[in-house]
Structure formats: structure tokens, C-alpha cells
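Okay, so here's just one chain, in C-alpha cells, the form predicted on its own.
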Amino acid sequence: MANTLLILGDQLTLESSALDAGVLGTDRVLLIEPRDAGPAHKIKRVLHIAAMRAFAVELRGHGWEVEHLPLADVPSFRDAVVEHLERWRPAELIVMEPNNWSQQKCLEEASAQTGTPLRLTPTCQFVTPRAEFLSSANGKKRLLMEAHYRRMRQSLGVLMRSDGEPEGGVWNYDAENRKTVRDWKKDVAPRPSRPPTSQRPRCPIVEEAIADVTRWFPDSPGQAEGFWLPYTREGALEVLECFVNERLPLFGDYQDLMLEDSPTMFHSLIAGPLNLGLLLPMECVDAAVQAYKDGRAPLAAVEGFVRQIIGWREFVNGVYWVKMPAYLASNALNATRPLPKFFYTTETNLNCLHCTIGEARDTAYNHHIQRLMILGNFCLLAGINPQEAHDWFLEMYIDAHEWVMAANVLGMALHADGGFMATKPYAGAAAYISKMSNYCAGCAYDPAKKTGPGACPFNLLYWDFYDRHADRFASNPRTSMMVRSWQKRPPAEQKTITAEAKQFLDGLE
């Protein structure tokens, strides 16, 4: 009896262990384009649909029998799986470990309903086996990304010397990868010759995906016609090569910089295709490490990129699986303020938010510092409901999946998990934004003003945040200094700051 090999929409790789478990010429591959996949930017929807359709063509070219269910036929993912299993009665439903908990739960329910055995094969989209990460985290009150990253470097032999020490003598070059706007102006560093978010030449698969997204998801944010991403493995490899050859050398220096007129800077832009399986993590790492060995990129830049792939990406995925399903309800700071409407309209006098949200709306992309220190920082300081913030991040970005955003938003940006994955809240006042961006030059607010007319709300909200949460953070070695600094201020000054912060926050509603 034949098996069904279900390839989920974010597992589009011929290296799939589900395909490896199948028998060519006997087993059937199932691909599903569900209309109930959750809120998403139109550009992201085009990426997913075009990539699935191109992958179906690729699978057939390798001799697989493929049942590919298009958007028009699939109002419900779960119902489509159940209908397929009841119609074909396969011996097993074989699926590579789903990347998202909700997908796995859905498949378990469909298996139970139809009596079809479900076999999950190990994922090839992460380097650390899921069971291994869960075992290593068992019983721990807190996980440290740096410890995980060093273990990964050692076990994989990435940027390691023969004596067991890290290449260059240090593990982490983060301190060297923080050039500011002042440095940028002084260095007069060149921008990439072609904006990476420029539209690409269209083909029938992309045109049909754009038409279908426009038809079925008219209320999703963004414009489908703005699609700019690679949707095949060949295209993804070209983007990786372009990054390594053209942008990686300066990526380290300027990875934290935010420029209004150059939103993508020297970032790789591979997260979208990587999270769909069009690229695999170690080939990205190997390409960067080879550039270092060849003298084409400095160690600090390469180490920073490697840390993002086998450090941070692996870590947030592991945290997600350790803490699910309860993690999505995290709200340790009891934040309840609704997400402001300007997160969709961009209509705010805060230029950093206006620009960053506008870029997300137009391209479905912001780089990691924009997400953390502009958007996440604002939501943290303003006490925005973490579930509403998480849903917005999940909806707006090309690389957004539940496993990506849960730990990044709830854990890292909003400290909603109480410090399980980040030892301190990533709170920042206007000085950081002014130092690391050129947003403040075009803003209605003055980053140097602490109170009074024209004072930057980030300054008010920063101290108001530590006033509201002084009891929690006074005993934290990484935040106790800020709490003491706040508590030493004259009562009249404290009263002015909290009153002006309240006035600003009340105006959000």
C-alpha cells in the first residue's frame, strides 16, 4: 500500500527527510495551498504560493506523483488533509517534523480522525535535532543563546582553530559590529548598487500567484504587485551568492545601522527563502566561512552572520518548541494596551516608527534592529498587549512563521516570557535611535529633550517603563542601575515624566 508524503508549504526542499522516506513511483506527494493559513502580508503570500507551485513542478520533474491542491480548492488545511486521507487511505502519512506547533497538532488530529498512522521524520531545516534541544533544556529556568552558540560552533567545527579555540581568539565580535550614523558619514560607505527589494522579472507562476492573492486575500496588508523575492532554489542561491560577494564584507560594520534612504543596507535578505527550505542553514554558513578563508570578507562580519544562523535562528526555534503551546499566551509584564492603529496606517509623528512601518507595509521587510529597537522597543515601553504585537509581526514579514516570531517578539522584544530567553528587557531611549539611525533628523520630536514640548516620547516612555516595573527589575544585575537612577531623581522630575508619558499613551487610544 502506498504512503502519502505531505510536504508543508515551508518545507520546500528536495533534502526533505519525508521524501527520503518515500518510494519513488509508489508513494504520492501531497502539497496544499490553504486559504486559512492565517493573516499575512500579500507579498509573503505570493512568495509562499509561487514557491509551492514551482516546487511541485520540480518534484514532477524528478518523477514524483504529486497531488497539488490550489487555493481555490482549499478553504481549510485540516479538511483538505482529512479528505485526502479518507479518499486514498494511505498506509502512512509521512511528514517531516512541522516547523510550527499548530501544524503538528492539526496533523495529529487528522491522523486520529481518519485512523491513518502519522510518521514524523527529522527536520533538515535546522542543525540541532529537535529532541536534542528539548533534552538539553529540560528543567532549566533560563536558556542562554551565547552558550548554545558556542556549543554549536564547537560541535560543527565552524570558525574553530585546531587547538579548540575560536578563530581570532574570541567567540563573539558583536562589539565590533556597531558602527553608528556618525561612522557611516565619516566612512562614506557605498550602498548596494541595486536595491535588493527591487521588483524582479515576472514569470507565469508569479503572475498567477499575484492574481490569486489579490483575489482571495483582498484585505491582507501590502500590495501583491510589489513582490520582489526569489521563489525557487536557483533564485535563492543567487541571492545568497550576491550577499556573500557584495554585501557581507560591510555587513558586520553596519548591521545595526538604520537609514531612512537605505532600509536593507548590507543585510542578507535570505530569511524568507531560508525559512521555506529553499536554502539550508549550513550551506549559508559554509558560503560565508569560505569568503573569510578566501580573504573576501573580514572575520567580524562573517562571525556575526554565522551567529545569526547557527546561533540565534537555532536558539529561537528551540525555545519555541520547549515552551509551546503555552508560550503564545506569555504576558509576564501584564501589558494590556491595544496596538495603535498607526501600525497599519503609518500615521504617527514619530519618524522612526513612520519610516519603519512604511517599509514593512511596502516590502514586507525590516532588518532585525528595526524590528527590535524601533518596533519592539516601542511596544515594550508603551505596554502594548504582547499577543496583539506578536500577531502584527507574524502578519507583516516575509520571513514570519509562528516559530520565528514567538521567541523573537514575546521573548526577546517584549520580555513577555519573564526572562526565559533574554536576561534583560531590550529597552532603549531616544539616544540609541539617534546614534544608530538618521530618523531623528526628519522627526517632529527632539531626541535630546527629556520633557516638555517636543520631547521625544521614547525618553518619557523609557523612564516610565522602569517606574512601572521597578520592583521586577531592581534585583536584576543588568537593569538595577537604571532602576536606581530613576529612583534617585527628584520627585518633581519623576512626576513630570510619568505625567507626560501618560498623556502620550492616552493619546494613542
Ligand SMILES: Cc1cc2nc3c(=O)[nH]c(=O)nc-3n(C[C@H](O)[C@H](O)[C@H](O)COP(=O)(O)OP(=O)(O)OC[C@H]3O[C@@H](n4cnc5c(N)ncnc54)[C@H](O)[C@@H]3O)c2cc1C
Given for the second form:
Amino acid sequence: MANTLLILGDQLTLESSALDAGVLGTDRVLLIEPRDAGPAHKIKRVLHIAAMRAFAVELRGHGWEVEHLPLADVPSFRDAVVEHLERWRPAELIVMEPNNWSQQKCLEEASAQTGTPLRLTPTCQFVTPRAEFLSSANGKKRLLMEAHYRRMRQSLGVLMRSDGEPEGGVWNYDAENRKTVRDWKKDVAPRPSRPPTSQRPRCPIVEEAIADVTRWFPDSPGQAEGFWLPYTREGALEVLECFVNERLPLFGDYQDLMLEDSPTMFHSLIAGPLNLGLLLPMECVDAAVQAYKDGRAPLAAVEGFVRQIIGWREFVNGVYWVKMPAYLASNALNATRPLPKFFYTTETNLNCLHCTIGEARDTAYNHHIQRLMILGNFCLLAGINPQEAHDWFLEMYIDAHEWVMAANVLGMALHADGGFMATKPYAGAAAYISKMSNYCAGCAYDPAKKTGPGACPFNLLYWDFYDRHADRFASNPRTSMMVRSWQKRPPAEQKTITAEAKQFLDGLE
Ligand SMILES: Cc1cc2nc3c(=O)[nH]c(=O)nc-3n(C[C@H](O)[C@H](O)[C@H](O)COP(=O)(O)OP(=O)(O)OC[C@H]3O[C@@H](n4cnc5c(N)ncnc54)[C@H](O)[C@@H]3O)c2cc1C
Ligand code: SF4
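Compare with the form predicted on its own: the form predicted in complex with the ligand:
In what comes next, the whole complex appears, and the chain from above leads the way.
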């Protein structure tokens, strides 16, 4: 009897272990474009639909029999799976480990309902086997990215010397990878190249995906017409190559820099295709390491990039599977304020937020520091409800998926997991934003002003945050100094700051 090989919409790789487990000429591949995949930016929807349709063509070209259920026919993913299983009665439903928890549950339910055995094969989209991460985390009160990253470097032999020490003698080049706006100007303001796929005429698959998204999801944020990313493996490899050849050499230097008129800076732009399986993590790592070996990119930049892929990406995925399903409800700081409407309209006179949210709306992309130190930082300091923030991030980005969003938003940005994956909150005042961006020059507020008319709200909210959470952060060695510094201030000054912060926060509602 034939099996069904279900390829989920974010598993579009011929390296899929589900395909490996199947028999060409006997088994049937199932691809589903569901309309109930949750809120998403229109550009992300176009990417997913175009990529699935192109992958179906590729699979057929390799001889697979493919049942491809298009958007118009699939109001519900679960119902579509059940109907397929009831119609074809396959011996087994074979699926590569789903990347998202709820999808796995849904498949388990469909399998139980129809009496079809479900076989999950190991994912090839991450380097660390899921079971291995789960067993290494077992019983631990907190997990450290750095420990995980070093283990990965050692076990994979990436940027390691033959004596077992890291290439260059140190594990981490973060200190060299933090050039400021002033440094950038001194370096004669280098500008990044544009990704090659954004400069081409559109092909019919993309045109059709744009038409379908416009028809079925008129209320999703953004404009489908703004689609700018690769949706095939070939295009994804081109974007990777363009990054390695043209932007990687400066990736490290300007990794944390934010410029109003240069949204992507020297970042790789690979997360969208990588999270769909159009690229695999080790080929990205290998391409960067090769550039270092050939003398085309400096070690600090290459180490910084490698850290993102086999460090952070693998780590947040591991944290997700260790902590789900309870993780999504995390709210250790009891933050209850609703997400302000300007996250959708961009209408705010805080220029850093206005610019960053506007770029997300127009392109479905912000780079990491914009996500963490502008948007996440604001939500953390203002006490925005973590679930509302999480849902907004999940809706806005081209690369958004629950497995990656949960730990980044709830853990790293909002400290809602109580410090399980980040030893201190990523809280910053205006001094950080003004040093690392050019947003403040065009802002109604003054980053140097701490109180009074024109004082930057980040300055007020920063201290108000430590006031509200003094008990929790006084006992944390990485934050106790901030709490002491706040508590040493004259009571009148404290009163002014907390009163002005309250006024600002009340105004948000
Ligand atoms: C609040 C918040 C939300 C985020 N949401 C997402 C998300 O939905 N999807 C997503 O892929 N990344 C997310 N990230 C991580 C990171 O910001 C994006 O991966 C990155 O901005 C994507 O752009 P890029 O491809 O140009 O990445 P680069 O800056 O060039 O980095 C290279 C690659 O490293 C990986 N990476 C780097 N940092 C992380 C990280 N913290 N977690 C996971 N992967 C990482 C990505 O695959 C990325 O493509 C989030 C970070 C924060 C702080
Ligand atoms: S002054 Fe404050 S609000 Fe304005 S851009 Fe700078 S940090 Fe943002």
C-alpha cells in the first residue's frame, strides 16, 4: 500500500527526510496551502504560496506524484489532511518533524481520527537533533546560548583550530562587531548592495500568488505587490552568494547599526528562505567560513554570522521545544498594557518606532537590532502584554514562525520567561539608540533630555521599568547595579521620572 509523504509549507527541501523515507513511483506527496495558517504579512504569504507552487513543480520534475491543494480549496489545514487520509487510506502518513508545535498536534489528531499511523522523520532544517537538545536541557533551570554555541562549534569543527581552540584564539568577536553611527561616518558611510532578486521582473508564479493573496487576505498587513524575496532554491542560493560576496565583509562591523534610509544594512536577508527549507543552515555556515578561508571576509564578521546560525537559531528552536506548550503564555513581569495602535498605523512621534514599524509594514523585514532594541525594548519598558507583542511580531515578518518567534519575543526581548534563556533583560535608554542609529536626528524628542518637555520617552520608561521591577532585578548580578543606581537618586527626581513616565504611558491608551 502507498504512503503519503506530507511536505509542510515550511519544509520545501529535496533533502527532506520524509522524501528519503518514501518510494518514488509508489508513494504520493501531499502539499497543502491552508487559508487558516494564522495572521501574516501579505509579503510573507506571497513568499509561502509562490515557494510551495514552485516546489510542487520541482517535485513533479523529479518524478514524484504530487497532490497539491491550492489556497482556494483549503479553508482548514486539519480538515484537508483528514479528507486526504480518508480518501486515499495510505499505509502511513510520513512527515518530517514539524517545525511548529501546533502543527505536530494537529497531525497527531488527524492520524488518530483516521486511524492512519503517523511517522515523524528527523528534521534536516536544524543541525542539532531535537531529541538531543531536549535531553541536554532536561531539568535545567536556565539555558545558556553561549554554552550551546561552543558545543556546536566543537562538535561540528566550525572555525576550530587543530589544537581544539577556537580560530583566532577567542570564541566571540562581539566587541569588534559594534560600530556606531559615528564610526560609520568616519568609514565614509558605506552602503550595502541590494539583493539580486529584488531587481528582476516578476514571473507568473509570483503574479498568481500576489493575486491570490490580494483576493483571500485583503485585511492582512502590507502590500502583496511589495514582494521582493527569492521563492526558489536557486534564488535563495543567489541571495546567499550575494551576501557572502558583497555584504559579509562588513556584516560584523555594522551588525548593530540602524539607519533610517538603509533598512537592511549589511544583514544577510536569508531568514525567510532559510526558514522555508530553501536553504539549509550548514550550507550558509560553510559559505561564510569558506569566504574567511579564502581571505574574502574577516574572522570577526564570519564568526558573528556563524554565531547567528548555529548559535542563536538552533538555540531558540531548542528552547521552544523544551518549553512548549506552556511557553506561549509566559508573562513573568505581569505586563498587561495593550499594544498601542501605532504598531499598525506607524503614527507616533517617536521617530525610531515610526521608522522601524514603517519598514516592517512596507517590507515585512527589520533587522535584529531594530526588532530587539527598538520594538522589543519599547514593549519591555512600556509593559506591553507579551502575548499581544508576540502576535504582532508573528504577523509582521517575512521570516516569522512560532518556533522562532516565541523565544525571541517572549524570552529574549520581553523577559517574559523570567530569564530562562537570557540572563538579563535587553533594556536600553535613548543613549543606546542615539549611538547606534540616526533616528534621533529627525525626532520630536531629545535623546539627551532625561525629564521635562521634549525628554525622550525611552529615558523615562527605562528608569520607570527598574522602579517597577526593582525587587526582581536587585538580586540579579547583571542588573543589580541599575537598581542601586536608581535607588540612589533623590526622591524628588524619582518622583518626576515616574510621574512623567506614567503620563506618557497613559497617553498611549
Ligand atoms: C523580537 C525578535 C523577533 C524575531 N523574530 C524572528 C523570526 O520570526 N524569524 C527569524 O528567523 N528570526 C527572528 N528573529 C531573529 C533575527 O532578528 C532574524 O533572524 C533576522 O533579523 C533576520 O534577518 P537576516 O536574515 O537578515 O539575518 P542576519 O542578521 O543576517 O542573521 C543571519 C541569520 O541568523 C539567524 N538568526 C540570527 N539571530 C537569530 C535569532 N535570535 N533567532 C533565530 N535566528 C537567528 C537567522 O536565520 C538569520 O537569517 C527575531 C529577533 C527578535 C529580537
Ligand atoms: S529621541 Fe528617543 S524617541 Fe526619538 S528617535 Fe531617539 S530614542 Fe527614539
